[in-house]
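In the form predicted on its own, a lone chain appears below as structure tokens.
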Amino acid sequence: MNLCERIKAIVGANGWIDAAELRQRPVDFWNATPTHALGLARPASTEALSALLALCNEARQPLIIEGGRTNLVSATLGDAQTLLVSLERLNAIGRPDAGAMTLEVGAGAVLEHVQQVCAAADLRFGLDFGARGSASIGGALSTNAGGFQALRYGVARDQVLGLECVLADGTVLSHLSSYAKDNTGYDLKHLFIGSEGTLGVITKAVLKLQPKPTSCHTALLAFASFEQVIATLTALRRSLNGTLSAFELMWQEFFQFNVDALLQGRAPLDASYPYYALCEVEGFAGEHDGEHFQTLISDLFDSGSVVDAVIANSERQRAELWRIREEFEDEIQLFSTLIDFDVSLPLPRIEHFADQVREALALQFPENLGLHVLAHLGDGNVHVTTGLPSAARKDDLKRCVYRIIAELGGSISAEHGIGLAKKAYLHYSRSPGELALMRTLKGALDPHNILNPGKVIDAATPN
């Protein structure tokens, strides 16, 4: 048998899916080209996955893990000779342990089916963003994902208590702890969160759940400076008992784009203001919550720190606030050469930021189509959006930024990874040492380079 009939065997004839097939998919959410592949294989188990580890790695075959197919940085693109393979089999979603507050899933449940589970049992998985209805638990986690409730929650890293995955020979590696404290020897798990499957394919994951609010409001407050937004999140976190779920910072510019897109120019407030903040808050204690909010607020009104401000009263104001946040369609559509970065800061730093890119655009790009600057402020995370009217000077674009964030301690990627599209800039935020060491990571777990290569860092020569 040929490697492709060994692999179906493997997994099955209702897990492959062949070349031709394939070709009439695109290659991701973000990219309409036609998927090219040696195949595709869905295992059904471990076990399954481990045979077919094991089998590629002793022909050298390159292989790709698959998850939501919605990453954004190109960590799952392969070629001809590329086996991709789909975790969407291994979705099993176990019973919400309500006492210990865990919950033991599958690589391949999707994220909100996730939640959904952990909401029926009163509990909830702070991990949420935007593609939540396809990003699966393996994705999220090979990212290190983070989104709108890492500021109370954590990134992903910080909510998975086990793990269980494949090395790149077959080897299945199994620590399904269900406890916060082990202290036997390295965490070996922090290895696979967030590697993008390049040392490890992880197959199961026992995450870290926490009670279920039962009181949600949510404000969207108006700043004149960014002096102010740091004062009223500090005073916030302070004030609301670790209550503070998201606090999304919109600049004027994106803020308004989406008003105007969205919203047909119903801008939620009456005046023009530099920083806008959406603002939620989710507690215990019913009405009491709303009415310390309100107070909250206005008390942040009366001492200067918020000039303007809206609370929403019914869900329906509330998803309409957050619209102006999430949706991105329009924004696309406007940047005909869409350039996106995803970085992180030291919180005094974002402002001078976003003024140096905005500078530096002004001068060195003037043919820029607008600068879209959103963050979940209280971790650092800076989103930043801009456009050319061709791709000719992109790259240019791209190293400028990233020479700024370099100059000022910052991360070239916050919660998107690194795969393709920023493994050339990767040295703007790690040292040579750190990078040598990666790759002797690398060299050591996947020795033949079989492991999504060519993603993150540039292996040595395969054995």
The other form holds:
Protein chains: 2
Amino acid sequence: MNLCERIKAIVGANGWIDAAELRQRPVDFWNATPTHALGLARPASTEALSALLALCNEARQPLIIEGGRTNLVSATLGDAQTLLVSLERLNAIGRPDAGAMTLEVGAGAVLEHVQQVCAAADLRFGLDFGARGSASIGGALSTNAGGFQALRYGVARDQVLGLECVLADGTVLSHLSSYAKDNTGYDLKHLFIGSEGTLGVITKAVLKLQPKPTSCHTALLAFASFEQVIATLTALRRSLNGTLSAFELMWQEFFQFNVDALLQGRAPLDASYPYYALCEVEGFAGEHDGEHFQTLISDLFDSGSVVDAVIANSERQRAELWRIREEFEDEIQLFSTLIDFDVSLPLPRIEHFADQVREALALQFPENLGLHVLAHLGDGNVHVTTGLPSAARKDDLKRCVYRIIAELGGSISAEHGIGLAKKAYLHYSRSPGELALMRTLKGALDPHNILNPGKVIDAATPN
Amino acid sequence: MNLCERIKAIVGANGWIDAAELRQRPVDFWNATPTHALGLARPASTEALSALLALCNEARQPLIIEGGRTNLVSATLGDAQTLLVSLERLNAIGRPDAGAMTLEVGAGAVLEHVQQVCAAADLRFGLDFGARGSASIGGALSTNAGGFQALRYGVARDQVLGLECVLADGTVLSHLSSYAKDNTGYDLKHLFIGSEGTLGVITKAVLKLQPKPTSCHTALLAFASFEQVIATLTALRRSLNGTLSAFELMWQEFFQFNVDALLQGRAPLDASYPYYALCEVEGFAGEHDGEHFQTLISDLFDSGSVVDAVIANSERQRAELWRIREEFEDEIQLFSTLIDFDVSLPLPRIEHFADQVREALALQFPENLGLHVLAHLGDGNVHVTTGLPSAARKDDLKRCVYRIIAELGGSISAEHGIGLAKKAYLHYSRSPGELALMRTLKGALDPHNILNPGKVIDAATPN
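Write the structure block of the form predicted in complex with another copy of the chain for the protein whose form predicted on its own appears above.
Expanding to the full complex; the earlier chain stays at the top.
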């Protein structure tokens, strides 16, 4: 039997898609070119995946684990010699435990389904982002996804209690603990969460859940200065008893653009202020929550921390406010060669960062098509988007922004990860010693470099 | 120059205590025998520690990093050939950033000092446990400490944003990021947090802070069944907007014992119920918090989830309720050969676990001197204490309880760690594959086995 036949024997005929059929499929959501690969294996159990990895390790066969294929960093891009592996059949979702507030799920479960199962039990899985309808739990954990609610619940890593995964040689590590305190030696799960499938394959997780809030109130605030923004975020964190779910900052140029594009200029607030924050509070105290929120905002207004504000008074109005923050179709049209950054910075340096980027673009890239800046401010996470008329200077522009990030002690990837797209820039955020240790770990856990080879960090010695 | 002289040249005369002087000092808080060691080095900077480690690595000199020496698992016990290293001079505490809610501290800073600095800025570092006056931040992080407030803020690991540490060969990894989202490759800090100084030495950290609550209300609740306990915990989590800071469960035997010992039997509640919970809520809404808490408890009483309750109406009464939970002097007298367990279990199995331990003791160890059970219930963390008239069957009793833990999918160490004391029992919670991976990591990061050798896990190949 050749390797493909042996793989087929492990995953079954239903679990195998061959190279020819795969060429009908685009690489991923962002890349419409045909998929080239040895084939796609879809194991139906952890045991089958274990057998598959043991075989590939023995045969030095490189492989890529696919999730929902909506990542932004070419994390699943391979070539005709690579085996693709999908965990979509490992998609069991257990029953939420309301007392312990935990849920066991398979890596192939889709985030949105998990959210629905939790909501039906009056619980919440505190992870949410745009690609919820495609992203798998395995993908979200292996990339340590962030998103809108990290301010309240933390990133993906913070919401995992136990983990099952399979090492490159097929060893199954099953530590599906469902409690918050567990100091039995090294915490292995954090090696696999966020390492983008390069150190092991996540197959199952015990998720930590939250009570589902019963009220939701949303406001759009305008500020005359960044100091006002910080003062308001601090006050809301302090006064809202931890029920602040979102604080999404928009710089003027982006706000104005999306208001014009989506609402034909009918702005909910005068669009000439330098900063706008969409904030949302989700509580458990019904009407009292709404009154408290309203009082807080009017206090902030009276004290001069907020210069204008609108509170959504209907679900329709709430959706309209979120559209300003979330819709990117027109932006994608505007920036023909789209260049986007997903970075983190120390909070006190964010204003300066945005100013520095604006200046650098004006001076060094005067042909730029605009500068849109957004932030999940409480996480220090800034999204910057710009464009150039042609792709020629794209890499120069990236290096220019990453140099500013490095000078300010920031991170060149806040929540999207590294994959292939950012690998060449990793050194802007990581020292030679850190990169060397990453290579040491890669070598120790995947000595034959079969797991998502070439992603995140190059192995010390090529296979 | 011999090795001690070369070390002295690095740390300075002030930074060196020799073997003779050390013998005047007890090993640690729990072990009064004299300290035997090569000497104690006290580097005053990360650079000095780096030079010291490079030298020791080169010379294959084993060393132990000391924190406050109040750990419970013989984590800093060595022999006359071991070098001790204290980071007490690396104790700088920065200025809390109120906007970003972060604080940079040296590993030698004492937990209580950090708490005080935060409190003075209306902020809180959400880690607290009995040894706060001795424990260093480096010790708390390297052991991933837990404590009373984990229910609300998580364990030590959850409260660290950035970390600086030194590898066995002296390489300094300084990733002092102060933001919540950072996906630039592998998250190295989680390798060092919780690995008890066996993979690297933590020298500095950026801590995540919380707003300091402005109100505190405390109640002691009594329950007739474990179902009532779970129903009450669930209701409090759901209704208190995340301001529930403690939910400390006490089984009847312990409660009765401490009430008799400390309060001469003047129990705040009838002492014959099977379960008692000390719960505390800390909020930001002043008087409203107290009214809300009172209403909640009276609702729980009306619905039959709570059978008796007392709310502390003064700081003195609050302190008295906490004494019942926190004081152990009389217990230590009672259990001549004290045997204590710090374990975690899935919440739905905790009642059964305590019953099984009670039955096993009655059957197999009828000479036992009683059974005290406590739980940080929201964390699944149970503390069990018993005693035997003599030490002969101590190890048998431990194995008996750990077997029950293993059968129920629990953890043999929730928050105290492994050190030397629990190393022989680690396999009850970890599979051969997990233990092998821990050895692989130890070998990859500390190839000459110089860092706290013999603790947590034995190196694959002896030095």
